[in-house]
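Just the one chain here, laid out as structure tokens, in the form predicted on its own.
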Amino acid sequence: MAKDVIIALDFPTGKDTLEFLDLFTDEKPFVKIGMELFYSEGPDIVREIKKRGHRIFLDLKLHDIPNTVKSAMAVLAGLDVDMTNVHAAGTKMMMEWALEGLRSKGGEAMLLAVTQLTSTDQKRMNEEILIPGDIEDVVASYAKLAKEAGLQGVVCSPLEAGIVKKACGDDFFTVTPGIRFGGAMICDQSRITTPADAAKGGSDYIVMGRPITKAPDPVAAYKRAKKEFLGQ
């Protein structure tokens, strides 16, 4: 897959989502379907958006015992998405079984591992989650574990994309949320950067939600993101 900007479709209903996608008449953006939309509309919204020609990152962050995750991935394989993910904290075995479940039903999606959420900073990781050490070292360790499990990449902060590349190689994909245009509000994110800096830092895909979906002109905001990230 080529580098791209992924729009997070963080809408409460399918109607809101499809009305948003109708704004894009010249191209079909790569989109992310997360928990809010999937839990609201179920698999049908994935099928509808796929039918419209969009590539899809199904962002459900599975994290459970290996057998449960394997079975869930076998079901998700039938949705023919392009990316999906699990939490790396679920252990190497869970990630391996997730991949087995996905491939057992013919799923060809890129399977990613979430390292640390972009809302988690150093203090929260150490004091609340009780993971010691530097957050960069933890992300690199999780990324290496994901690679050993056979996964194709990770979800990480754009600030750690270069660290992941150094630990796992340039062919190991980095998908990075926490992207904001210069001067934008941080909101609930802690480890963020701009599209241009994400490109310099080693991100293969950037995920942007509110800076695009809440923009006065979402299409213009999407084109700006692509220009800054991809230079086009």
Given for the second form:
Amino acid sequence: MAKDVIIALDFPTGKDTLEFLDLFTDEKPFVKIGMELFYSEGPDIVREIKKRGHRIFLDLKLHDIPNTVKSAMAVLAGLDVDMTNVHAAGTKMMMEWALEGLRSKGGEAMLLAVTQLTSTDQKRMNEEILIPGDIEDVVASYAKLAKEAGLQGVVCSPLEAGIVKKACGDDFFTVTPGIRFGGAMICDQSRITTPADAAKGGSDYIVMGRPITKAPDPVAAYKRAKKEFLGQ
Ligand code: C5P
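Having gone through the form predicted on its own, I am curious about the other one (the form predicted in complex with cytidine-5'-monophosphate (C5P)); can you provide its structure?
Every component of the complex follows; first up is the chain already shown.
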């Protein structure tokens, strides 16, 4: 799959989401469906958005015992999405079983592992999650574990995409949230950068939510993100 901008559809209802997507008349952006929308609308919203011709990253960040994640992935395989994910912290065994569950029902989605959430900074990781060391080393080591488990890439901070590529090779995908236009609000995210710097840093896909969904003109904001990230 080619590099792209993915819009995070963090809306509370299907109605809000479909109204937002109706704004895009001349192209079908790659979109991300996360917990809020999936838990409020269920699998039907995935089917509806798929039917409209969008590529979908189903971002449910599964993290449970291997058998439960395997069974859940086997169910998600039926939704025929393009990308989905688990937490690398669930262990290599959990990631292997997740992949097995997904493929056992013919799911062809790219399976990614979340390394450290982009809202987690060095201090929180050390002092609250009690993982010692540098966050970059932890991300690189989780990425290697994900690769060994057979996954195709990771979700990480755009600032760590280069580290992941160095640890796992160029063909191991990096999907990076935590993107803001130059000078924009940060909100709850740490470890962020701009679309252009994400491109320079080795991100394959950038995920942008609020800078696009809350923009006065979301289509213009999406086009700006594409131009800055892909240079087109
Ligand atoms: O609005 P914003 O651009 O901050 O949205 C980022 C999106 O990426 C959210 O949907 C969030 O759940 C998701 N995400 C993240 N950090 C990760 C994985 C996913 O921020 N490590």
